[in-house]
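Next up: a single chain in structure tokens, the form predicted on its own.
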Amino acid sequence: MGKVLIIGAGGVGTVVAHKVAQNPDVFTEIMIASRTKSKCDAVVKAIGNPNIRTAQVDADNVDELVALFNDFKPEIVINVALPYQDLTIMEACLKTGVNYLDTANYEPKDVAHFEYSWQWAYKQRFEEAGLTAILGCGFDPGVSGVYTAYAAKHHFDEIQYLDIVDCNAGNHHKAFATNFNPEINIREITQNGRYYENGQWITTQPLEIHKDLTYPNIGPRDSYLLYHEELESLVKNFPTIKRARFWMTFGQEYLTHLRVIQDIGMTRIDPIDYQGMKIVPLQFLKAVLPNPQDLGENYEGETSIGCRIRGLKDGKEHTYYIYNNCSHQAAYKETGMQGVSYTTGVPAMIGAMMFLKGLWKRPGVWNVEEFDPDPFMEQLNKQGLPWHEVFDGDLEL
């Protein structure tokens, strides 16, 4: 049905490649490209499909991207590179007539700032080019938005309160490691928290607000309020929302390591002079921490991510909790990657599938909740991320 180009060969890119290769009726030709071609070749070897092509590309370089796109001529690019590279890849798509999908919003390298404005600014250009750009099609952002759209379509006349909850109850048996790119992960959780209430954004200190929440099959876990980019699009696309928040679990040992790393300046993102060279402390830290791709083999336990929603249906208040639990070991057995990579990579593949099937095909720049959630939800059950619903239970929030 379609040619797909995957940019990025990290943990998420590896999962995307595996899942794309499992659906040959939709993805008829596949290429994986990365700054390091040998990583792409290793993914292809692990999948065992010699028909998957690989290429080297610098995703910061528009001209290199344009040359690659013109050579392979994909119908859609799945961008699972770094968020810094979203705009260069979008530019290359516009120059070559290629459709676009990513899993995380653009952020500039020099400041940890998360918002969609840079990418939303491309809306008219993609419309005029007749191209579709699908933003934030991982799990959160991604499935969290699809869950919300599904709830709005089927269970509520008015969504009023939305809490996205993300628990990783797994154990990788490392003293300290991040589950995805350490640089992006640490930038995200060391920033101020932010949530939406009654038409305003309220800022909190980093990890200031936390409470125990109970996760299915896991139990209570200390959950911290963070800012997450999907809140920005969800309150825009569902204007009845009175309050929207995002919560993530962290263990005390993780937070202790993080506090020490911050206190000694290793989370800084500004360059410092070291023996006549400029280095960014956080990038150096990334180089010495365990590679998230290597965590899967000994990873035990599971993740649990979902949406807890309160609102009105036929004039009565109802609650609704929709979630997925994902086993790290099952994810590793299937793709060689741990559950955090799996929960991001599977939805990215499904989003590209939705586009190639013509179900999510609309010129412009869109967040996932702006499309019909039903066919996506159907594929989540088929592709390894089954979902579960709790009606009128205690949301604890």
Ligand code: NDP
Contents of the next structure:
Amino acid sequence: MGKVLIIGAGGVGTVVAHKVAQNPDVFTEIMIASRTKSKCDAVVKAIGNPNIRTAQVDADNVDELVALFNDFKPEIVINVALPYQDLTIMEACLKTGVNYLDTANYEPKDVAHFEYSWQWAYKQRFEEAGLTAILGCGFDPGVSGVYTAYAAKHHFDEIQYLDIVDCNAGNHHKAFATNFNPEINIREITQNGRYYENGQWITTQPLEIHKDLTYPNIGPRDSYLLYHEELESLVKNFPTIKRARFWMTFGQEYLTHLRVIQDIGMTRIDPIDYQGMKIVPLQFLKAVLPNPQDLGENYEGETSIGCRIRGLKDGKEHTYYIYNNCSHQAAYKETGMQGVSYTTGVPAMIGAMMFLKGLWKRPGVWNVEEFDPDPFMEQLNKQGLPWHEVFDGDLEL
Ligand code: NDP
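The block above covers the form predicted on its own; next, return the form predicted in complex with the named molecule.
Expanding to the full complex; the earlier chain stays at the top.
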């Protein structure tokens, strides 16, 4: 049915490549390209399908991307490199007539700032070129938006309160490690918290607000209010929302390490002089931390991510909780990667599948909740991320 180019051969890229290869009726030709070609070759070897092509590309460089796209001629690019590369890849798509999908919004390297404005600014150009760009198609953002769209379509006339809850109850047996790219992860969680209430954004200190939330099959976990990018698009696309928040669990050990590395300046993202060289402390820290891709083998436990929603149906208030639990070990057995990479990579593959099947094909730049959630939800059940619903239970929020 279609040719796909995956950019990025990290934890998420590895899962995307496995899942794309498992669906040969949809993805008829596959290439994986990244900064380090040997990593792409290792992924292909692990999958055991020699028909998958590999290539080296610097995705910060539009000309290199254009040359690669003109050579392979993909119908869609799945961008699972880093958020810094979103705009260069979108530019190259426009120059070569290729459709686009990613899992994280653009971030400039020198300032940790999360907003869709840079990518939404491409809407008209994608429309005029007749190309589709699907933004934020991992788990959160991604499935969190699809769950919300599904709830709005089937269970509510008006969604009023939305809480996205993200629990990782896994244990990787390391004193400190991040579950995806450490630089991107630490930039995200050391930011101020932010949530939406009654038409306004309210800013909190980093990790200032927290409470115990109970996760299915896991139990209570201390959950911290963070800003997360999908809140911006969800309150725009569902204007009945009065309050939208995002919660993520952290253990005390993790938070203690985080506080120490912050206090000693290791999370700084501005370049400093070191023996005549400029280095960015957070990038140096990434080099000495465990590689998230190596966590899988000893990772136990599961993730639980979902949406807790309160709103009106036929004039009455109802609650709805929809979630997925994903086992780190099951993810590792299938793809060689842990659950956080798995829960991101599977939805990215499904988004590309939706596009190639013509179900999510619409010129312009879109967030996932703007498409029909039903065929995506059906695939989540088939592709390894089954979902569960609780009606009118206690949301704790
Ligand atoms: P990794 O750091 O493991 O992988 C990133 C990959 O991109 C690496 O292969 C890296 O190459 C490659 N890369 C980086 N810069 C360039 C460049 N300039 N040109 C070409 N390739 C490049 O990250 P993850 O796999 O953990 O995360 C991938 C993406 O997924 C990130 O954008 C992250 O924000 C997003 N994400 C989204 C989630 C969601 O639920 N929506 C959750 C988790 C992650 P090299 O190996 O040579 O460094």
